[in-house]
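Next up: just one chain, as C-alpha cells, the form predicted alone.
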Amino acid sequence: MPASLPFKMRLPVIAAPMFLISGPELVIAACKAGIGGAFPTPNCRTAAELDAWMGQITDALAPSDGPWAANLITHSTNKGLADDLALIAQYRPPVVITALGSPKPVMETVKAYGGLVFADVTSLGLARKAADAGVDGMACISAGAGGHTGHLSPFAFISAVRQFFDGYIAVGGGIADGAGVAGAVAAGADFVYMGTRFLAASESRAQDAYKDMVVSSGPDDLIVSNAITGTNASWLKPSLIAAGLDPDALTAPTARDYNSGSAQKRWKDLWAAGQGLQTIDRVMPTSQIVARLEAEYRDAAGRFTALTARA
C-alpha cells in the first residue's frame, strides 16, 4: 500500500455504505479483513440505535484493523443530522462521508477531533463545490454504481477531478474485482468505493431473496431511474417487476425525500445494484471476498509490472 495513505489497509478498498444493507456486522467484518467499512446513519431509526451501533463498532475494532466510516445525509430532509453529529463527536469515526448535500454542516465537528471528511459526489459541479468546502477526500460515484449513481466514466471522473483537487479520491462505479481496483489506482484514485460486491456478503443485511437475485443477475438486469427517490438510481429490474412496477414506464420522478422512515418503505422491496453483478457467483463471508479481491489485485499488479518492464 502507498505510504501516503492515511490508514494501514490490506487493500485500498472501502465497503461502501448501503442503505438498509450495511450494519455493524458488515462494517466490523470489512475492517477486520483489512479494508474500510462504512454504513449510512439513516439505517438506524433512532439516535439510541445509532449510539448502540457506533458503540458496537468501536468496541470490536483494534488499531490494526481497517478504518470505519459513518455516512451522513446532509440534505435538508434529514431531520436527524444534529443527533448524528453529536454521536460523531462522541465516537470519532476516522472518516465521515457526506451525501446528498453540502459537506459544510459536518466540517467543524469532524475536524475538531482530527477526522477526515469525504464528500460523496456524482458530478464535476458537486466535486468543485466539495473542494471549495475544504474536504479531505471525495467519493466519486460514477456510471455503473448501484443505488444513487453518477453518469461519468470512473476513469474520466478521476482524471477530471485531479485537475483541481489533490486530496484523497475514492472512486465507485462498476468495480467489483481486484483488477478493477488496480486499474483505478493506476488511473489516479487512492481508494475504490465498492458496494455491490458486498451485497451478497454473509454479513450483509440484505434479504436472502435479494442476495439470490444479486447472484443470479447481470448488468442487463439493471435500469437507472429517478422515479423511485427523485434522484437517479440503479435498480434491479426483477425487483421492480415483483413489486408490480413496469421498468419501461418509470417516467414520473417523485419529490426528493431522504428521511429514513419514508425511504425505508421505498427501498425495502425495490432493490438496487451496480454493474459489477457479473463477478458475484455466490454468497460468502466478507473475509473470503477480500481474500479474492487481494489475489485478483496482486495478479493485475503483476501483469502491469510485467508489461511495463517490456516497454
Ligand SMILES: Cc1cc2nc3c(=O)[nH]c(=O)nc-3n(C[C@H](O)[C@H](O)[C@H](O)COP(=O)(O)O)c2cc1C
Given for the second form:
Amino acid sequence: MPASLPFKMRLPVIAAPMFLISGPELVIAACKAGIGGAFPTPNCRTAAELDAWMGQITDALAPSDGPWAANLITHSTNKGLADDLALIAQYRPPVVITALGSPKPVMETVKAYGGLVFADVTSLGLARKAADAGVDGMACISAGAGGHTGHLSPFAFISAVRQFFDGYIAVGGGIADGAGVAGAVAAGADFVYMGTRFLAASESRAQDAYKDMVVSSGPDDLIVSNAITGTNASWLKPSLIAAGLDPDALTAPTARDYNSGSAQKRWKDLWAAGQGLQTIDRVMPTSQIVARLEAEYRDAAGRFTALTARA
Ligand SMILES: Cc1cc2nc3c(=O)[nH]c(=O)nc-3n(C[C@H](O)[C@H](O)[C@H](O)COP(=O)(O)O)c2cc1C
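Could you switch over to the form predicted in complex with this ligand, since the one displayed so far is the form predicted alone?
Entire complex below, previous chain first.
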C-alpha cells in the first residue's frame, strides 16, 4: 500500500461529493480546513455554471489548502461528459473521481496534466475493473453509506481490495467521526470518504428542513432501496413519508436514471443519508466539524498506541 499520501492534509478525509448538496462553498471550506473537498459535476446544470464553479474554487484555494476533486458520472446517460472533460483539462482538479461507470473515459485527460483518477466502486467486481483500467485510487463505498450505497463491510472491502490493488484507497460508508477515520487507516485505507457528516455543515446546500432531519435522525430512520433511482441508495424514511411514499411498500423502477430532470426532482424531495447520522448533533461550520474530527482522530490514535504498547 502507498507509504505516504499524495497531498499534505490535516486529516486523511475527503468531504465526498453529494448531489444537490456540495457546491463551491462546501468544497472551499473543506479544503481550507485541511481536508479534501469534492463536488459532483451534475450539480451544475450548464457548462457555463461548471466553468464558474471551477473558477471560484481555483481562485479561492492556496497551495497549502487541501486538494479539491470533481466527481464525474461516466454512465452513458451523462450527455455532458465531453463538456465536463474540457473544463477538467482547463482547471486541472488534483483528483477526478468517476462514478456510476468506467473510469476509462477520463484517464487520458487527467493523466495528461498529472492529476489522479479515483474510481468510485461499490463491489469487488467494479474494484477489479477499476484496477485493470489503471486508476490511481478507489473510493470503496461500503455498507452504511449515504446516497448510492455499497453492501460490503468497510473492513472486508479494504482487505479484499488490498489483495490486488496497491494504489490509494478512500473508504466510505457510515464513517463519521475521527475514531472511525483512525480505524479505517489502521485497516489499510489512505483516506476516508465522508458524505453524511457534511450534510448539516453550514456550507452544505441542503435545505434547512433536510439539515434539521439529519440532526434529529439516527441510523434506524434509514431505509436502503433501489426503488427511487434503480440502484440501492440509503434514504431518510421521514422524507419519504413527507413526500407521500410508504417506506414499507416501495416498488422498483424499470430503468436506472441518474441525470434527468425527474431524477433531480426526486433528490430534491427525498433525502439521502448514511449511518453516520448518529454523530451529528447540530448544524455547524465545516471548520468546526474538521476540528472535532481531528480531536477524535488523535484520541483514537493515542488509545491505539497505548493498547498496542501494552500488547
Ligand atoms: C445526499 C447524498 C448525495 C450523494 N450524491 C452523490 C453523487 O452525486 N455522486 C457520488 O459519487 N456519490 C454521491 N453520494 C455518495 C457520497 O459521495 C459518499 O460515497 C457517501 O456519502 C459516503 O458515505 P457516508 O454518507 O456514510 O459518509 C451522495 C451521498 C449523499 C448522502
